[in-house]
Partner chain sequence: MNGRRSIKVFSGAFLLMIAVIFAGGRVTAAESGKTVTIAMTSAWDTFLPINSSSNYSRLIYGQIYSRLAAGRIDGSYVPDLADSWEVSEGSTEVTFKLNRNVRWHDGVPLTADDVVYTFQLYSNPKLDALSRYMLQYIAGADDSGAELSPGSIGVKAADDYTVVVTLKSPMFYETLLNDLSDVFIVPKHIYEGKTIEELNSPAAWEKTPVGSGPFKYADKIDGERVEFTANKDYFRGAPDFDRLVVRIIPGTNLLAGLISGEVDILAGGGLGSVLLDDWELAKHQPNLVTESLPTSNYQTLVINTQKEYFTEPARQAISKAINRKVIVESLLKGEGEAVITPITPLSRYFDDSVEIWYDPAEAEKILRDEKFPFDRELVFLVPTGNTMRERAAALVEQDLERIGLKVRIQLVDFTTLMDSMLKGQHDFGIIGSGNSSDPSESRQMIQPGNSVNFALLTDPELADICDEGNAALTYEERLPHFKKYQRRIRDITPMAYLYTTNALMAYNKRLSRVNPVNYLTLYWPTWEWRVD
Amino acid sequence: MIILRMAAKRGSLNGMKWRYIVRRLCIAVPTFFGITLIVYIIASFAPGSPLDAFLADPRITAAELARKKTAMGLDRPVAVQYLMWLKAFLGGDFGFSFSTKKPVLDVIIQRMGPTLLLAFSSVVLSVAAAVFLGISAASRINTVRDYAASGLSLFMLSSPNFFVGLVLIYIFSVKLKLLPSNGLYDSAGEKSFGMLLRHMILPVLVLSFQHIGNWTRHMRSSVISTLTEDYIRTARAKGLGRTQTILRHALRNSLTPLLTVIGMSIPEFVGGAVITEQIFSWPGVGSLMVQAISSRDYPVIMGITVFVALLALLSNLVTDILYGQLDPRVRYE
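Now supply the structure block for this chain alone, in the form predicted together with its partner chain.
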């Protein structure tokens, strides 16, 4: 747990930091396995089984379903199934997908690339836009610029992803025919980086939309709070212009609270980009998760859970550490 306290001795800070990290990692281990257990139980007790997904073809025989059931280990109690999964996982084996028979690790790694590309681009765009809009609003508080930036952020925050996605596809793909509406590449032509960038524009915009709105509001209030500090008043009294004061003195301190919000949102970008990936046929982890849940593909569900849980735990830890780096008043206890 991080608390704000003036650091008395710089020397002891590093030691405290390492102790803090080790302690956090120790807490993370049972948390991680707790998450896997809960997800396995929920998935297993959800109505339906992986075999039901095969019934889409009613001609499949009971004998074949029985063979599948045994091969998948579904004839054993849920507790045994979980322990078997856990044992394999601890040995580095994520198992095989029930529906595609491929190694789960390969499947997830393959899907992770497009998801990380989308997530990283969206974080960069969201931070850039939120910082710009937040500062614009806070530096001219209660003016038209503030109202416009705040109104825009509220609009973005309250716009559902699927709706924004469909509107953007209608405008840029259907009407203007400027941007592609799905996939990583065009059907025709050589696959190139430029082609990939064009395909990324709409999904990145959609994935960033709500985050820009949310983070702009945080940034605005943070900058407003920072601008009331004595050192800002001092800087202004020394004759520094408003823009220079904000960029040189207020920006860094205003970013610190935003960092926590961003850090908490990272797992959302990776595991929660479900709707965006579905709308734009983006072959990432989000769309994989939807398929896995609908077909009750337990090994894939568990594999994605592992990745997202690890990412959530690590991003929280990294956020806390960075928080301390950005604000020297923060002490680790």
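Mind sharing the form predicted on its own? What's above is the form predicted together with its partner chain.
Below you will find a single chain and nothing else.
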């Protein structure tokens, strides 16, 4: 009977989880299309036009310019342009880049690998550093260690990416000449994994800098709050040391609030990569977005918007599910 009740309870929880996922997906769909609509309107009403690139040619005529405008669909109202893009997107067609004349999907896929590599490495570094600094600060409250970790996290949180990037380039690339400052590989020589790692060090540090500061503060607060729980006092009463108590009992529950912050920050690594990739000439989606905005390349802008919006919605959904797995007190209904 007990086994049957446990199985029934587990089945009920699984059913609630799936209903919760379906409900979240139903909310995500209109949110996604709302994001694409807003971005398309903002891009369309921004100063400049995709036709500006043709105006640099002194031989182009007004008739040829009008023909290109019609061919690109820019002669229609913005609402009609968006509906045309939406119809093509729902059919699996991302269109062609106004600048390169290549399929948008191919252009984004080509740039997606370096951005995901940079973002994933930065997330791993940020989590590892934040957990270490947060635990170090929380385990010795109001001591030199706590003040040092808290001060460092505040400094990192308040430092802009572009400033940190320029400082690191000046120190490690210009003065010390230890690390490269641009690109995935050296311009000459064989491309190797070791070379890639050297080129990744500075961009990963810059992209992680503010997140380490922010997540350290969350981790410190979470550990301090967890250490006041009854089960922690029980573990201490059984003779466990402070470090063992934190690692064996407090760490998992302390990570639960941090997980929410991490999940909400995942899209920021792609968004933040816009600045970082520009500073280090990193051939990723961020630098592609800057180029697309500069040339008013609407299909590329919308393609990147789709990628970032789906990433944000998916990361939020996964975070909510993992939150429930880590904390049994969370209910899906």
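Just so we're on the same page, rigid core means the largest C-alpha set that superposes within 1.5 Å between forms. Numbering follows the first chain given and starts at 1. These numbers were taken from a predicted model, which means no experiment stands behind them.
Inspect the rigid-core superposition and answer whether the C-alpha of Met264 shifts by 2 angstroms or more between the two forms. After core superposition, the C-alpha of Met264 moves less than 2 Å between the two forms.
Would the C-alpha of Leu65 be classed as shifted by 2 Å or more between the two forms after rigid-core alignment? It does, since the Leu65 C-alpha is displaced 2 Å or more between the two forms after the core fit.
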